[in-house]
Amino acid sequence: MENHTTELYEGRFELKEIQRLEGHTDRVWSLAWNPATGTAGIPPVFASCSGDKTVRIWQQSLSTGSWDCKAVLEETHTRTVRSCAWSPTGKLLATASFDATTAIWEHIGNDFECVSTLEGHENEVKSVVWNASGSLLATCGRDKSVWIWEVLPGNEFECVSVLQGHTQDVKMVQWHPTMDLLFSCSYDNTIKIWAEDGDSDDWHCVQTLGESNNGHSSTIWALSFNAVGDKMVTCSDDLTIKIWDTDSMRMQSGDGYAPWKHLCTLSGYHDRTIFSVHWSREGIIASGAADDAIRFFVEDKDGLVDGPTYKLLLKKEKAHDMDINSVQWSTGIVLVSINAFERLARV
């Protein structure tokens, strides 16, 4: 891993398209790698969701290396499926839709069965995500609310908290990779961090990252954490990418909440809305935007005089013919989805 990363810093780095996957008949909005696949001889699997109201399950052949659609999840959602997420065990897939519902699918044999439907949001559900242990699910939507669901035996889900703090559409929710802290980013230009109140089991906002503390000045579309969980990257309609950090040792020791602080801002790289960012386990940040390009950023080890800075590692012009809605790393692979097809690229 270390040698591989060193080589990347030395410039031996390129992005090659390995396959174009076609099947969706409308814009592809999001995708998710199944965390229980891709190791120990188990072929890699990911899900993609689309404006065509379906979810597709894709699997790589270990013998040929090619990707094929193994299942189409349909006739459940009645509008665009905007977000999808696998449970940590890879057994369940959650899908969030503009039809105001979140569906839970279980992989049974060779089929996927819808085993639960979560209702409550007033309108479009924009994002769904599981916490690290698989005990909690979070959803958010156009109705400005964030919902936290407890996962119960027998594929039952109980809403334990409805969080009303944002003043506009909530674009994405993400759990911290090691702690039960929930992060939400919104059209109101803020990121809110939510934690459970130990005394009442209710959830409350412990910090808001906004323009007043070096935050974004326009809609925040996405966020992602590094492997350790002590840094976060965010992207926005303000054409910037921001890096944040926290004292994770303090937080994990139980010594109170450790606030997140602005570390640096990457600007001048994108000239159109940045829709997606994802931080690889190897430390590479990928970004996808409305300018049809993919960019990769790494920490600049030479620029530590004024604190950590990040530099552009690679820019791939015309990676797609339209907006890049999602970039998602797997081990050594980045996958990008856009209007009506996906592309797999190997780095």
Second form
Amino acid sequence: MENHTTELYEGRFELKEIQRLEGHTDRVWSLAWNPATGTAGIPPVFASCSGDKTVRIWQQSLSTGSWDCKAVLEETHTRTVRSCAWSPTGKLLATASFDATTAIWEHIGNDFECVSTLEGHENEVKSVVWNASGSLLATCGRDKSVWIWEVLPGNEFECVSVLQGHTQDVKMVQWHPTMDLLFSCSYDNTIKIWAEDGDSDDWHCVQTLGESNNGHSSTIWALSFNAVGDKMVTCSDDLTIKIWDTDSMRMQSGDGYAPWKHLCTLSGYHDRTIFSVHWSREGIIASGAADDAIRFFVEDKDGLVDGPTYKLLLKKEKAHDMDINSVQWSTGIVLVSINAFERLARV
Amino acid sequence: MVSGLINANPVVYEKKERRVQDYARQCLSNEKWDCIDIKDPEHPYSLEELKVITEDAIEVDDNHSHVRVTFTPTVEHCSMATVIGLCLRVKLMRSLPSHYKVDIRVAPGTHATEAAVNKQLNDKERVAAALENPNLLDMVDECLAPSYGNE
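Moving on from the form predicted alone, please list the structure of the form predicted in complex with its partner chain.
What follows is the whole complex; the chain from before opens it.
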């Protein structure tokens, strides 16, 4: 059966460009699908953010199938908008900027209105993300810190913790998909995992995954989890992709912290910095890099003797004619961002 | 010489003779020429005159749309190394087709914090952030300005 699944994957996958979306006038840094769209007759929507200081909202027309820009969020951020993230309900969009602020936008009528601005980072904010329940927001930046914000009624956001520990700028933060565990990756070549103390409401670092743990030897640009949350994938300037896992039984039982360990390293697939990695709900890992290529990987169930391995499912050379900054899955669609425009590709 | 200068007395090498230069100009791609003609951030000399950069140190591979630049700071502790590297990167960004990949490195063994300088110069997010800093951008633009007087 498992073999059958793999073969099916191999026969099924081909990457075709659906549409090229133009509008941004500078590098597109990051993309985010609105999780409340794309099902039950609601047209799919995503946001893109750019070095042109704006955020664009794109929507697919259900009648024609074509994608159009529905809104441009501008005149709020004064520098590059580096990262964007929708709240789990899809009602709020958070955007992190090099201008040291994080803005919260609410979809009101046909407009997006900036309803809150989070200040605190000393300089460039590089990533923003909501936890699974939408009760917490995390940001990180060049000031080497990670901030956790509590979402209060009335679009109020209160900083509950400022986490110091990384020795260089922090490139990305991601919440675990089911638990309130925060993961951060950095220019200091490490991944740090942060958890809340049971009683004191204090957050602290519970694990650091560095080079001595079979970790990366250069900047880690992104990380992503599988659907269950017992595996994590990271990508780096060291040209490798690494898979990490944890004891899912122990994690779910709440019986203490279940540490993460290195599972395998995928190397030799990209020959320039890997900027983005994203694990689809269906179990396919997509990676995008400065070599302009996209790669898909899937677990190879044949190799269980030596533990799980991952094999290349698809390679798309020259997917773009410039660096790939972000790859993000929706169901059956992978969205890719580069300089000045985005492309959608259907699997 | 007065100074808060990092290297107050750099060795200045002669510019190539005009005739040789004209010949070189024909042979070199324009990008290479532009690079060696960048002004040093501290001194009224070009990077070529200070031997920070030479023609040979700019390797252009048009088949693979790839450029590799290796520069040599005048002193091991040169804090201007990142600014020089940034100037080289901006110059190439502005003159090369956008799909070209550029790697900029300090010549091995010529800088005290070689690995750190190289890492910073090749992190495109840091480069993008640096270029949004008006003071730094002014400094870069000044080095890239064609008229610094000694032609």
